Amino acid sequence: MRDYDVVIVGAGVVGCAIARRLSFTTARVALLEAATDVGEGASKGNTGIATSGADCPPGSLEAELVRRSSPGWEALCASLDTPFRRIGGLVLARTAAEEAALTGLLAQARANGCAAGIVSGERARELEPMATPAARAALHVPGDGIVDPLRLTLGYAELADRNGVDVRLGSPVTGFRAVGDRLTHVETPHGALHATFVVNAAGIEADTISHLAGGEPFRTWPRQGQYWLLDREIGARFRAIVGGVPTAGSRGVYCVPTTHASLLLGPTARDGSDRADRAVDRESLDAVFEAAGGLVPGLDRRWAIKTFAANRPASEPEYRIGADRERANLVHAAGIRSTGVSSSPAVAELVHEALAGAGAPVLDERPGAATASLEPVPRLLGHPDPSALVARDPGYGDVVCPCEQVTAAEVDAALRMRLPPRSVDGLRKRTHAAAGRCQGAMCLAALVRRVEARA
């Protein structure tokens, strides 16, 4: 049994961000994840928008943490070898009522300290030529960006592991031991870990973890989002994120160009009870495509390469971050809904502050801690000088995934990571192999052989 100053439960984007932040300290830290890879929950299925906070409720903790995080995206993603582009967003108003609503959205953005402005429909189409001619006006938010959420989560975890965090995958928490009002051990199928402090970053299962720990009662539930993924033939034409005027119950459907030049349409927002339900249905997908088509009339289903669903955690209240009322050494990072990616850097800082305030030994910085990933892995796709890559490593001349132009050199680099892929799906997260228009039909066998050879 090993002793840890802090045990983090949950290796989604929030848990991994916390692990990275604590890895800069001298604290002994473990990160536990029930799945066999990081980012298998809500972090695996979101829009990849790094919002600047214009649409967050003014005065909320969510708005504060998103705004704290936004200015640092370029530097953070560069340090984690993670794609990021600050392309801006447009909220299109197509009716007189929607145009009138832009004034309130602008006031909300300014209340959150976000640069924003109302532009004419003509100017909106200059910023994004794909936008509908029906747009009368739009709210332009130049600070919004797009990020690869899977690479971000992996980047957080890789750096944490490099700095000594004990990342334990396939280790679900089955219980806790306590003495008085303090937790003493975290139990897993592989044994118990002695923990001086525990951080609950378990996403949809955060209420389960709090219950097992004897902490304060609260409820989380799955809010399902369904998406279309369209090919880069259309995605590469987009210059900005495009959305509609939000309703009382939803932020609505977005057209989001990804960092890989594909296009996401979605999500829906439907509360449910089955936390494992990731099924799509025709009615919901049809509604998403119809809504997206109202924003961008040129969309065509022949570009569709995938549909999928993901569950994000809903709770009341949202953004439950801080010390538990029942367990003196339990800190929650729970109820972090769809803006979890956008707020993750600042959430990690707030959890660090909460741990320090509770007496955890997290104030001393670790001498020589790495603050960035090792040398970034160049990508063949979009590289300005492919011949230079081949001269550097002949593996760049062996294209394993034709659709995404992923090479043997990139696959081998992923297999050498501190947290290497254990499956083709894990390899897809790290390299984007098998994520293109054929969804692995042409490269699956070769990828399986490479993963199994390193197993």
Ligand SMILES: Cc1cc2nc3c(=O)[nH]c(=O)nc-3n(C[C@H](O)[C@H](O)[C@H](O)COP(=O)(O)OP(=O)(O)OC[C@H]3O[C@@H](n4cnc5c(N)ncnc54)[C@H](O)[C@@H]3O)c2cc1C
The other form holds:
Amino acid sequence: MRDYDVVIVGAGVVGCAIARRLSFTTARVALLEAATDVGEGASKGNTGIATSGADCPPGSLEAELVRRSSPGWEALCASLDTPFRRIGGLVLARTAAEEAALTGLLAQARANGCAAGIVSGERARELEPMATPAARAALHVPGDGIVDPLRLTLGYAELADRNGVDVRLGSPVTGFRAVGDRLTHVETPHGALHATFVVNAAGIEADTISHLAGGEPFRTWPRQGQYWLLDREIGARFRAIVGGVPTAGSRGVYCVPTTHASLLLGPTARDGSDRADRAVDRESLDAVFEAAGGLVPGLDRRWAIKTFAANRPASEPEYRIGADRERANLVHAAGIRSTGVSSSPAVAELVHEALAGAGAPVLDERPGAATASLEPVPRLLGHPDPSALVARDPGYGDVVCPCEQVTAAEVDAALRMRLPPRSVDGLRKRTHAAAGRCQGAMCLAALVRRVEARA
Ligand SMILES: Cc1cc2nc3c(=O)[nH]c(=O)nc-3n(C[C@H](O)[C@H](O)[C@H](O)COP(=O)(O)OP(=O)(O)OC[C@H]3O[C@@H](n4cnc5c(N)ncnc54)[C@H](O)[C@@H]3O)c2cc1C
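Switch from the form predicted on its own, shown above, to the form predicted together with the named molecule and output its structure.
Next comes the full complex, and the chain you just saw is listed first.
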């Protein structure tokens, strides 16, 4: 049995960000994930907006952590070989009532320390020519960006692994042992780990982990979001994130270009009880398409690649970050419902502070710790000089996935990662192969062969 100073439960974007942060210290850290890959929970199915926090509740921990994270995206993503673009967001007002509401949204953005301004409908269409001519005015939030949330989660985990964090996939935490008010061991089907401190980053299962640990009770539940994914033919035309004025209950539907130039329409927001339910339904999807069409006219379902759903880890209270009240060596990073991608860098800092405050040995810096993932892997798609890529590696001349133009060189680089894909889905997360128009119909067999050859 190995001894760890800190065991983190859950390898979503939050757990992986914490693992990266702790990997800069001399602490001995393990990251345990139930699934066979990182980022299989909420971190897999989100909108990929790195918000600058305009619409966060003023004065909330969420607003504070998003604000602290926002300026660092360019540097962080460059260090993790993760696509990020600060393209700005527009909240379109199409009626007099919506236009009046912009003043309140501007005040909210400013209260959150977020740069924003109200622009005319004409200016909004200059910033995003796809925006509806019906827009009378808009809130422009230039600091909002788009990020690839899967690459971000992987990038955090790869760097943590590189700095010695023991990343254990397929290791569900099934129980704990304790002496007095302190946890001593974390149990998995593969055996127990000795843990001096435990971090609960189990997303929607954070309440289960707290219960198993004898920690304070809180409740988490799924808040489902449904999406359409449209292909590059339309996504590549977008210059900005486009949304509408939010309602009391939800941030509303957005049209969001992805870092791969596809387009997301969504999400819905509906509280549920079945944590495993990722089913879509026609009524919700029709409503999303209609709402998106009100923001950007001319959207056509023939551009649709797929529909999907994901569950936000909703909880009461939200952003439950800090020491547990019952267990002296348990720290929660739970209930990070709607902005966990955007706040993950600052959440990791706060958890580091909470661990230090509780006496965990996380203050000494690890000598020679890496601050970046290994050599970035260029993509053929959109590369300014494809022949230079082929000269550098002939594998760039072998296109495996025609829709997304993913080459053998990119696939092989993914298979050589510290945390390599164990399935075609894992390869898709790392390279975008099979994520395009044909959803793998043309490349699946070749991808399976390559994954199996490495297995
Ligand atoms: C529809 C939707 C849209 C969103 N849009 C955005 C957005 O645009 N921008 C943004 O910033 N955020 C967005 N979010 C929110 C963001 O996705 C979440 O806040 C974030 O992913 C939460 O990360 P997490 O690591 O806490 O949870 P998760 O990603 O769910 O990770 C928790 C992990 O814990 C693991 N786990 C659970 N139980 C155990 C166990 N017993 N043992 C070991 N491991 C366990 C799970 O397998 C999972 O991998 C959105 C979310 C959704 C669903």
